[in-house]
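First, one chain by itself in structure tokens, the form predicted on its own.
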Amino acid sequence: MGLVIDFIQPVPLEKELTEKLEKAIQSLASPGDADKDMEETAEYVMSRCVNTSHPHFLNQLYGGVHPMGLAAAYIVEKMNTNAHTYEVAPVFVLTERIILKKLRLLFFGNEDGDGIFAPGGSMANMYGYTLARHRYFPDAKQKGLFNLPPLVLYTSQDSHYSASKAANWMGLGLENVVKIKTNRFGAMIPMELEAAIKKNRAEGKIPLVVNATAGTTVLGAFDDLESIADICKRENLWLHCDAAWGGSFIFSERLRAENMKGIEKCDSIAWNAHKMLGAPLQCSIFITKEPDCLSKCNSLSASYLFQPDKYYPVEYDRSGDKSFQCGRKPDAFKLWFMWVALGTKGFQQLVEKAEDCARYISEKISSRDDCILYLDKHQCTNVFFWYVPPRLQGLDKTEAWWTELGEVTRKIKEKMVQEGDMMIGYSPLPHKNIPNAIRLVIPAYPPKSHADMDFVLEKIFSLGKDF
């Protein structure tokens, strides 16, 4: 099976990678003479690389990718196109079109609205927190945000920073990004949620928009999104879901039923298909029920590029104008052609053999005495825990215990690094008090198997228990 990773320091890496690029430079030699040597450099770098493909790899929101979706990423290469008008794209502009349709069907229960892939979770998100402000305040479009007030966005503790990065590139201010108190397991508390809400209108703020989280980074957690909507609704503002984690359950009815109530409420949705799926990096969607929003928020209509006198329908460009790119890769075909090769049932089967590894685990880990479990089971596909080697067993769980565990967290992380067969994140959680864990994400693909769980188990109390 081989290494996870063979893990080199960044100094060293960057001179083995600069001398290669200054012996190349600095060569006399044809290219034709240097072609004979670029095997052995693609096997140089693919050694240097993370073995994202291996199934102990459980270190990010994201896996190895599906060959169906690395046979896409070859054809969307080789065809080295744009997505931003039909006559250079027209297999791409057309299964984005048909993609985003069902996916609107699949979150919303209707195909109408608007949507477009962006380049990451992040961007999507910006999307939906830009159409928030479009609906309220369309002159903002021409004459920027100079005469309103500040504008609030609002998102919980536990998600995703992103929500602040778009408030700073979208000139909303760091200081109107409210952080929702969440609870235990990591979700936002409606009635703290409601009561910041009428807090800043009081102080003369104008409460945009509500960003909530279907699967949350660390803890996995799912917002309550019929709470949240209900309250958006009544105070009038946008909600936007950033399901880029947890979306992938709306392909199991049972999943989707646990935990993603409400879904259907949200004004827009923003989901990666690169992360649990198994999708080639990137590819990550917006979607959002209000038809056209997108190219009345931001279509500018370049006339190199957008004539209206075209010799087909000019509809079929709009997914360049509403874009904030010009540039854009054609990610959807690779969605479009898992779908194609996998169908719903596979997504299906993928996703819940997941969760159910991390069911699965989190059972195994309560079970322990050398271990400790932040929660009753697992969330998503999150499993947060400390393992507790013996000299620290039995102690009295002080501040500075807790602060050793979180000492103990990050070695076992750097020894595992070290050894290369497995790689695991950790994280604290600020906000909560709580020290450095072991945070074990599991993505669908590669498939795991309960034996790959038991072998994560074994290698974490392998490394820790001298520590």
Contents of the next structure:
There are 2 protein chains.
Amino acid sequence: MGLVIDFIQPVPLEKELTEKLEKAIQSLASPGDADKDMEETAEYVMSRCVNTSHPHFLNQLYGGVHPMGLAAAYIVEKMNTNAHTYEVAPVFVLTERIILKKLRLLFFGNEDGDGIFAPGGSMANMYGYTLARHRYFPDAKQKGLFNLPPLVLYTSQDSHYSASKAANWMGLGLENVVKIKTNRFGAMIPMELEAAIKKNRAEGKIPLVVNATAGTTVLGAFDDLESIADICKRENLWLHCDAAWGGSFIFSERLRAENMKGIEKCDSIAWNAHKMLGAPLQCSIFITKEPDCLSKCNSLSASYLFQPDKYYPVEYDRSGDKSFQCGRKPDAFKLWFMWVALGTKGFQQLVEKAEDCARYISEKISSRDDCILYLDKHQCTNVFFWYVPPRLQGLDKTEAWWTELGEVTRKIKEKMVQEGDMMIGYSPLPHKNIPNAIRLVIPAYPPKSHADMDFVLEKIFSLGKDF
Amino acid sequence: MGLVIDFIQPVPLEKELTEKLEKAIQSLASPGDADKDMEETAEYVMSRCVNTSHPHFLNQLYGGVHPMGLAAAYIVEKMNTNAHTYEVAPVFVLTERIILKKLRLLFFGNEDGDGIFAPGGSMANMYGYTLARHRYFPDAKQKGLFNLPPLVLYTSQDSHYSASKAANWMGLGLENVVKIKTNRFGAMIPMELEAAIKKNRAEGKIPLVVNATAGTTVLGAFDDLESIADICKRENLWLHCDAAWGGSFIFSERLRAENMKGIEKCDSIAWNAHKMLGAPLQCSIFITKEPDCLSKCNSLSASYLFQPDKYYPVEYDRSGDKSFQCGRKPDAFKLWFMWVALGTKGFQQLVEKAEDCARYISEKISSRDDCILYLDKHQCTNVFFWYVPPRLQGLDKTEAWWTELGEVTRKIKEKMVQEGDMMIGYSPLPHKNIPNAIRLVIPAYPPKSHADMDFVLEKIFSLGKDF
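Next block, the form predicted in complex with a further copy of the same chain, ref. the form predicted on its own:
Below is the whole assembly, all chains and molecules, this chain first.
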């Protein structure tokens, strides 16, 4: 299967890549005969890339690109245009409208609402928070935040950092991002949320929006959306769900029912098709139940682009005006093309297969004496565990012992990358006082087999046994 | 050369594209035998796209994708990864570092500073405004804007709407975006800027940042950066330059000297290589002279991603932590690859050729009685003009006459799209009380010839003569 990575240190590689550019900057020759050289250059750089399409790349919340996604991405690149008007992007503007409708139907049970493709999950989440602000404080569009009491965004301790990044850029400030305590599974504790809202109101702050998570980054936890939605309704807060990672479970009725009950009650949802599902990076979706809100929040009606006197219905240019961006990659087309090729059933098979592999390897880990599986189960397709090498087996699990185990985990990763035939991440969970553990995540493409799981587990044992 | 566009109305096309997806959603068949069908689907959708790589696509501030850029884009899509850590994107992280250094050297005359690739010019501009805010109000990262006096962003009447979109999202509010009057060329009037700053200070507001433009969207105007930089220095404001469109002139010493004097004095610059230069969409650059400021403004140091105990120097992961985004397309690689292939000289030839065509067609327009060239010249590669059909020639230029001419312009566009062998935009300039005019813009790729210019001009005459 070849290597996942042929690792070299950054300094020599940087030198080589710099020299190639330097030569081109200095060159006085006319360009045009470069094709042959560039073929070699292309092969060279690809050989130095990480092979994310390898079945043993289990390092990030994304993996290989599905061939149908790659074909669609090539079409997008080749047709080189912007998804801002029907005039220049008829197919891309329409496939975005169509996909957003189908996704609202799937997530909310209703086609109505609004939505847009965004460059990544962080931006998709920020769309949610800006809409929340606009719903309750529409005047802020004109006046800014200067005369308002602090607006508060709630998110769990285990949630993705994009909530904080957005709060910074939106002028809310990090101290108005309240991180709600999670249970040992990594899911937000609804009672803690409720208490925080009451406390902030008492302080004169204004609770604005809850950012729930479906599939946290490290543990794969799904927040209890039913309970959180009840609180948001009662307290009159916008409920956004960051389903960037776990959202792909929507294509399996079983996995949806087991993990995402209440998702249809959220006001807005962000989902990355480029994560679990194997769409090409970037393919990030933002949808909301609230109709026409994106235009109201973001529109400025630029006259040079969105002429009201066009030769086709101007509603087809609305996606450009709804967007924060002006130029925007037609990312929706990639999902449209994959969905047409694979069908809902194909998507279902992909995610169920990935979840099955997570279940298989978790059970295997949990049955062994030389492994510790955090939580005794997997969540989403995340498996969080430690391998305990012989010298640490059978000892008291003191704080020093755990620290040592975290160090073993780090060393396993380092050796893994040197050998290069697989790639799996590790992470501590500082707020739970948990040292480095192996975080194995299983993206759905390319499909993995039980044999792949056996391989990576045996490999971890062999990498770690002498540490 | 084929058509630029084979126009059909959105409704029938939407129906067709919806049905294809609907079938896949309903299908109970196993996917896998879809390849043949998908080849047909791919060909069908491409036939319905606009051919932006046609030399007569002069409709937007971008055009065809350069083959070397397309090759690089394919590599990026195929290697499907995120530019956030060296671990998963060695080549892409390094080419970004290298390119940013070379661009700082080119624009600022010094490699030092900071920078990042962003998904589009609007985001690149927002990086500039957020850094400005962080320089003067670092506490806002923690506390938000709630206790501050209004912060003001200055931009010209002719500037791109992204300044306003950013002010909305950043919580500054649209009323704190002060649009400075432009001269008839569309360039900001420095004295008006100075007066506005004084007025706002007197009102108790805090002037924060000036957004100057190098190459405005409609007229192609270059703001007087020398004078604006003097004002910003004196008044202690951050100077950001939106060079998304005109920035490509940096590769020609002559065009730089004629248009962008003072660019090196800006604190930060946004430039889109995917606009004039023919890099694939998206390829947007943000650079600043101020070292380490992006991390200070944006970093949250997520422990699961940016482990401090890695097996290579962690400074190579800094780009991930500097970014607003978490996942981020490795857009820098496309520019690196093109630059290696074409050299600085190749870029110079491309932009000088485009500017030469703009000069050629402008002179031709200006020599004719049946055309009116606004400004009697081109700016950047923008040509803004009217064709006057026989029935309107020789009449008094009353307000009604101009309105009628604007209507003729609109009709020319409509007929142009129906015939499909070329595509050129039109725009009014409401703040200058200018009705719809033809806005012909010349991206550098594919290279255009004088014959192309003759063709489009003759075609406009033939389209418009009976209106």
